[in-house]
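Here you get one chain, nothing else, as structure tokens; it is the form predicted alone.
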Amino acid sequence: MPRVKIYQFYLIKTSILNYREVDGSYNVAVAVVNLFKNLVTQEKWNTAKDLINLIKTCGKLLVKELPLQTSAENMIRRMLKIVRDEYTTACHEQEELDIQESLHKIVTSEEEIDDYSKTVAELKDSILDHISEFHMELETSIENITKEAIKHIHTSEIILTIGKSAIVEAFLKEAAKHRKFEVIVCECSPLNYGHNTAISLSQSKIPTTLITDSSIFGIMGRVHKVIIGTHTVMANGGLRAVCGTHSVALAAKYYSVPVIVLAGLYKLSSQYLISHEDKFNQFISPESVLKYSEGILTSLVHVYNPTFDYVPPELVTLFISNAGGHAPSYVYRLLSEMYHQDDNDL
């Protein structure tokens, strides 16, 4: 791997400090794309292989410092895929694949590419153009998802959601322009993210009811659809979502209520759940669950306050991304389009 220079370390460390002040997976994804766009522009590299090694080296620094920000890791893999695609396109610019071409030839065409060490004219401009296009795709991702709202929310329906998600709020507000419906918001204790969502929706004149998490199962029988956001979509179609989401999904399955997950493609991860403690979850202060003033009791028990839940793919009915609606079983196909198999391990 190439030796990262002093100013590169400064660039990465400065960016990390900025990312920790950024709220939301979308903003982190945009920041990472901008970082690597500057890296492609300012760094000296001669071949695609040099650039791939440079991106991987800098990417490992980000992943090490931000282990739970999977959107950052996803964007690193996406940048690598863009470099590989543009190199492949440049090497085959004189060739036009026939639509009726055999599957075997399509699969093996990638193997004919060398180790990305060939010097290609105007490769830098092509990569920067592709990154700019991808940046535009990121900027319009929420708008494209919210356009699907009127297809999935109908008049007089009762929608249930949990916690706080900017994309869910935008989705519901867009639907409210055309439909009249009611929203039930689970408060997502102990952090109570749902309170902010309930206030935001009610200010937009959407009939909203805030309920405790213990009421989820009791109220689910009245619900028509569950619409939630997620922090990460795992490679098998499972979710890393705010704590309490698994309970919502289980109750929805019992009552045969469809669960719709809103997620931009930048949240699509090539990772699988291996352990709830291995780069998957974050445990925060349990003081809001069991106060430190309960001195005798706290000395006798261990209290855990996880940030995330894992929701298996069989509990999800539909994903809605900026590329449309997909079943959980289709995630593998999206992964192959978004990332290169050689970049699964950075």
Second form
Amino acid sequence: MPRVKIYQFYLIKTSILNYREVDGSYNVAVAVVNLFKNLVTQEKWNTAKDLINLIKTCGKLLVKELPLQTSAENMIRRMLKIVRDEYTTACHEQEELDIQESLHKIVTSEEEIDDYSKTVAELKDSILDHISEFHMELETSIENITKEAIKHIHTSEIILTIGKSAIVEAFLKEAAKHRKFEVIVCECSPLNYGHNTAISLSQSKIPTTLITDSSIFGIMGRVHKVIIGTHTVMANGGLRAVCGTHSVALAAKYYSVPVIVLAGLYKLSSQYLISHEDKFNQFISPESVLKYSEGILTSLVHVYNPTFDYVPPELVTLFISNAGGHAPSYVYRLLSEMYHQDDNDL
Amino acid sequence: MEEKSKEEILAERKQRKAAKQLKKKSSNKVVNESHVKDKIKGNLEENLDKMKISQCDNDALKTSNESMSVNPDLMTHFLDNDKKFNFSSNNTSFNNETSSNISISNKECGSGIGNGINTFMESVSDNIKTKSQLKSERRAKQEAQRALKTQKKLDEKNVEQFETSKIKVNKLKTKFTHKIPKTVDVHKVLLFSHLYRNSSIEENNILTNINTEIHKAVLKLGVQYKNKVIIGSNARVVALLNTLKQVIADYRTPTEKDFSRGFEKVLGDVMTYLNNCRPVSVSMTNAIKFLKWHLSQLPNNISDREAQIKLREAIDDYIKEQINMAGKAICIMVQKKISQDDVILTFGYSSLIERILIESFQVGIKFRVIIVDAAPLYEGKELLRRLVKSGLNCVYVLLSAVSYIMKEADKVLLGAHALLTNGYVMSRAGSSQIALIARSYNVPVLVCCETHKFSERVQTDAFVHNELGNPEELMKADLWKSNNNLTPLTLMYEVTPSNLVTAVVTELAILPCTSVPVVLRVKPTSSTLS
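Show the same protein again, this time as the form predicted together with its partner chain rather than the form predicted alone.
Whole complex next, starting from this chain.
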């Protein structure tokens, strides 16, 4: 058990805990990467094995605190993958990378299982380089996604979006520089994230219509594309997205409107939906649904205010990530490229 | 004999003419008086007699104003506290309440006006009261009423004297102030531009209509529709029919016309006025169709009294059979479909659904209810209050959470605004989403709808014919009024495709949606009515 400078770790961790909101997944990802960068530089470790254990221990602590911020968990896995990659490259410089790249190799490889315990020179530097590189990738992910905008939006299109997503806003604003189109925003009551999106888009001179959640089906018949953000992309290509997205996706399916999901690769999780109660959904104060001022009534009824909806992969047409566009059926492949199979359980 | 009778007729005509002239004179005087009254306001040094009259007028005005405005307030008050007031009209208690309210207001107005009239009458003439005289008196009363109304309008514009009549005055004022900057056209969604009602024209229409001979009770009803005090397809039609009963009772056939012709015109005026206040519902259109059919069946020479009785009976039958009994039949049918420990999901507030749930609960079936609610009206909260009061076990969520909660539901019960001939269900906005999600979770969707809401219209989308909600309820006006690129939009209704609905429960049977045209054809309208 490696000793961790617990106090320092907690100090940074608390700053991450501030990002509990739904739209904070990018910030969480960046914060986690920074945290582990510090961990790699400041903690004492000798072998890759030590480091992996260190990261795992800290990761577990973090995941326990942020069960719903999957991007934190994703980043931990990514860090582990980076360490493993750097170790293997350093050890087998002459050999091909990544034994699990093809089934053929897995079957034919006669190597003993490497336990990452060899001491490798300059491992720390290469890992830090790799993390920095990854950090850059993370920072440019929004930009990379928004670059795709004009490939997906044509002139005088009507686009529907729901809730508040920084990436969707950036995407639409980028497209608006080149094309003229309209946006319909669902308000997403009770928290009304949509209001902020609508105001922000309209300030960028995009003709915006804010609609109630109840008008979604009615208006969907005239919508050309649904472009939404998501909180997490599940391992099967499904979404964990803001409440109400399932309705939107179903209505879109009914009218055969394509649903495009914008998600940086850091949102890709290896989780599956088991049940809403199991590390999937979050229930926040029902005050915004039924006011406490209703008095006695509030004590007599059950009121739910869930944060997330699960959207099955068959309702999603396309993912656009910083690595380009993918069908939901391709997500499993991205997963295996991004995370090491040994890290599925932290 | 014939010649004699002709002579008689001639004499009668002369008499009438004389009466008319008299009436004209008197009405002119009333108008003059009212004008004078305005002057008095500024000029205190006028002679006492006129002062008295003007005061009388003022009193009458105030009472009428108060009764017009306070009652809706009262209603909302009732609504808030969940007291006796029901906006489900199935309950007769509500009917009585509104009608009593209305009658109270009439009495108040009547007495006020009566005072004015009496003094006026005394000062003007001490003639012997013949029949024609009585008639002219009545006419004079009406004229006086009209004069009062015009005055009221003027007063509203002029001074903020009548702050008691908050609803009306405020509404008018905000509209007027908004009219001046011409930003109205900007905040319209192109797809729905045909649904926006030109507020200034609409307002003017209502104003001009106040001048014409529209019954007080109808005016009040219009305001209640407009302010969404009376909502729901059933509530609206029952309120309309009850109001019409009053209109019928107070209706006198003009001398040259027969009852049915004359009243049909009145009915037309009433409906245009109400349509201006809020687009009429399918149930209302059907009820009016029914009433018109009855009117056409009346013999030409029928006396006012008889006609009134007949129509009143017809209306009572309609409310009883088409709404109350039909509701009962549906209740019995749905009860069989609710089994022990079921979880029933419902959306918004339908008076029929409320009745079904409460009656099923009282029969002894144990079940839970999930109430889903959504903007713009958040009417589900009202249903929640009532069900909880009746002792049902309830869950309350908003529309966005329906995907989460649907897996718990066993059945979905939805109310409807109307069933269209192509089998589509016209209902409150959001119903289709419920149906969609229910389908994806394999939960059956039952739509409950009495056949009086079946319509011969066809519609396949929510765009062609719909109603728009108040955008300011969606977002605060200061956030978007100045921003030309941002437009809030609320749809009131939508049509649910028939393939999303498992079955429709009507008083006749449980049917697939597509059977609507059959029901419309089979439905015994004209045959049993006669």
